[in-house]
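Below you'll find only one chain, the form predicted on its own, shown as structure tokens.
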Amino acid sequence: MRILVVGAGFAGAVYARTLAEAGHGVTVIDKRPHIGGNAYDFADTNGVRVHLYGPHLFHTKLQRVIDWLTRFGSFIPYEHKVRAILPNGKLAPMPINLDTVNAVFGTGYSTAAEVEAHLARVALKIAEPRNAAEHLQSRIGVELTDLFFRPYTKKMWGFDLEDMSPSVVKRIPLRTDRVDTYFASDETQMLPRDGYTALFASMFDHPGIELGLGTGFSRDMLKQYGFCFNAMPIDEYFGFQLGDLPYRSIRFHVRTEMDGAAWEAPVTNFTDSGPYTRETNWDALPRHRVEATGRRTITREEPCDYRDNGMERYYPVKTADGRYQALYEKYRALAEAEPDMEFIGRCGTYQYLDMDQVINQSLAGAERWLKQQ
């Protein structure tokens, strides 16, 4: 079978990829005039690697993601970290640890079991948490939901605590020893060696898929397949007749600094009120300084509507109420009556995902698809 799939980036590789594997001829099409989607890198005028829409950082519990990602290039180990400034202008951990805590309430706490008997002191007893807002303040207080998490959501996502998913915090973890790594130890953490678009181009390596870079989807092309996965947004395939899933952006402002003293972390956080909410020192992190230059590149990130930034998509929004995904369940019964049609990724199913959890879930599907033929 001919078939198409809309979008260069993971779910749209891993896709056309066991396709093409199966037999299948794929003809993968993205508007964007790059492969990798979000996940894009290159080297700049510095001499760094740099991720042109945000870092993306590899981790992952699923054996099953790592052996497939890795049959497609080489990977190195990479644990990250992320610092956040303070009011008084230092550093601390983040997510919350044991040093986080004592830098906040100048404590001294050595153990683990102090952090929990601190935390408990001050967390809200809240049973059943409604939204982010109840969820933060029955682990660890008010004080803290506050200064970490109520300026920088707002910032993010366009709305306060109390009108956010629980989910949307819970993947932070809450630590109470000395780690300080971001994700979780007990996950897989890696880099691509040579950069994710040398890896997408390894994916897309193979004699059944045809590229189309620079194209944009529309209906008329599916008269020439006999199937289409489609990574675009499932309203804008519906002409939005039922109303805008709201997507937040991020405008990316790059500067260029001189080399310096290191940073204690490749990404920092910005606790304040200011329009921004972290930002990244590239070639801290490993293998992204291709060339010696003397300078380094940094990118500030602004969050903003989608709408205010030319359509580009990143993070689903997940209220309390549920609002928008009431709508997207809309669209989706809209597209169960799209013959051979099925929609995949971020976009497509309105999911706020992970690299890993991305490629899990188009293995699952692409599996599927091919034991009902």
Ligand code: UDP
The other form holds:
Amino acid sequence: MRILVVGAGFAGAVYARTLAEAGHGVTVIDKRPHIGGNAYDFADTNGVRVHLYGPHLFHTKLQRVIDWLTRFGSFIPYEHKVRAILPNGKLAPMPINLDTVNAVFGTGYSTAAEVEAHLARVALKIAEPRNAAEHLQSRIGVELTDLFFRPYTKKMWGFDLEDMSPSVVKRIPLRTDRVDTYFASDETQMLPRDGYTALFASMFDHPGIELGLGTGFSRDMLKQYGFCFNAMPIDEYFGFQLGDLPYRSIRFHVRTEMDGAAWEAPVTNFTDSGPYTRETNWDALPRHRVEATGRRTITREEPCDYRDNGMERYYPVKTADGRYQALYEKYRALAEAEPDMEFIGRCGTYQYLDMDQVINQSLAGAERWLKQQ
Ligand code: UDP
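Having seen the form predicted on its own, could you now give me the structure of the form predicted in complex with the named molecule?
The complete assembly is shown below, putting the previous chain first.
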């Protein structure tokens, strides 16, 4: 069958490759001029590999995802670290761990048991947290919540912690030991050795796949195909007839610095209530220095509404009342009536998914579809 895949990010790449390997002819289009979706990276004029749409750090527990992805390139182990700037200008590990607690409270704890006892003392008793604020307060108390999560979440989402779903902050683990890696709960943390774009080039390198970059979707294309896997925003496909599904976007402020002191961690989070959430020093990530120039590249992130950033959609919004997920369900019901189309990926399914989850869902979805043929 001739199949159209809309979107050359992870979802589209997994569908395209899986269907091409099963003998179908696949055309992949993307309105952007490059492959890789939001994982796209490139070497800039400072000789540094930069992820154009913010840092993408791969982590997973899913062996099937690792087995699939490692077919398309070599990976290097990398355990991501983040530091948060405290009001006194000092850095502390993020996610919160034993050293973070000591830095904030001036304590001298050396065991997890002491930190657990401290957190149990400051935690509020909330049996069933209804929102992100209550979730955090029931685990780390008011002070740590207000320092590390309140201003950051407000600038990230444009909403207070009370308005956000607990699931948004549950992405961040809480540690009572000294482990200071961001994704410690996932056994596999790795980066594609030569970057994400090279990995995508290899995924799309199949005689059954044809790529059309810089090509937006239009309904009249469908006539030429037996089926369409569509990663475009589902509300846009339906002409926003039920209302918009909102997204947060990011303005990236990129600057060049002369090489200087090493950073404690590649990413620094800002706890203040200014406009920026975090900044990334790209050459502190392994193999991101591709050429010695004496300069480094740093990207600062300023979240905003996607309508204020050229409709660049990065993060689906999950409020505590689930109103946008309810709206998405209405669009999904409309989509059920389209027999030859399935919506895929972050924008097609309106979910805040990590890369491994997109790959996993897409592998399962492509296999399911192939079995039905
Ligand atoms: N968060 C926060 N302070 C931080 C880091 C994260 O308040 O220092 C909250 C914020 O609401 C954020 C969410 O936790 O949107 C998830 O953070 P994560 O680092 O997983 O976001 P991503 O890397 O996907 O942007």
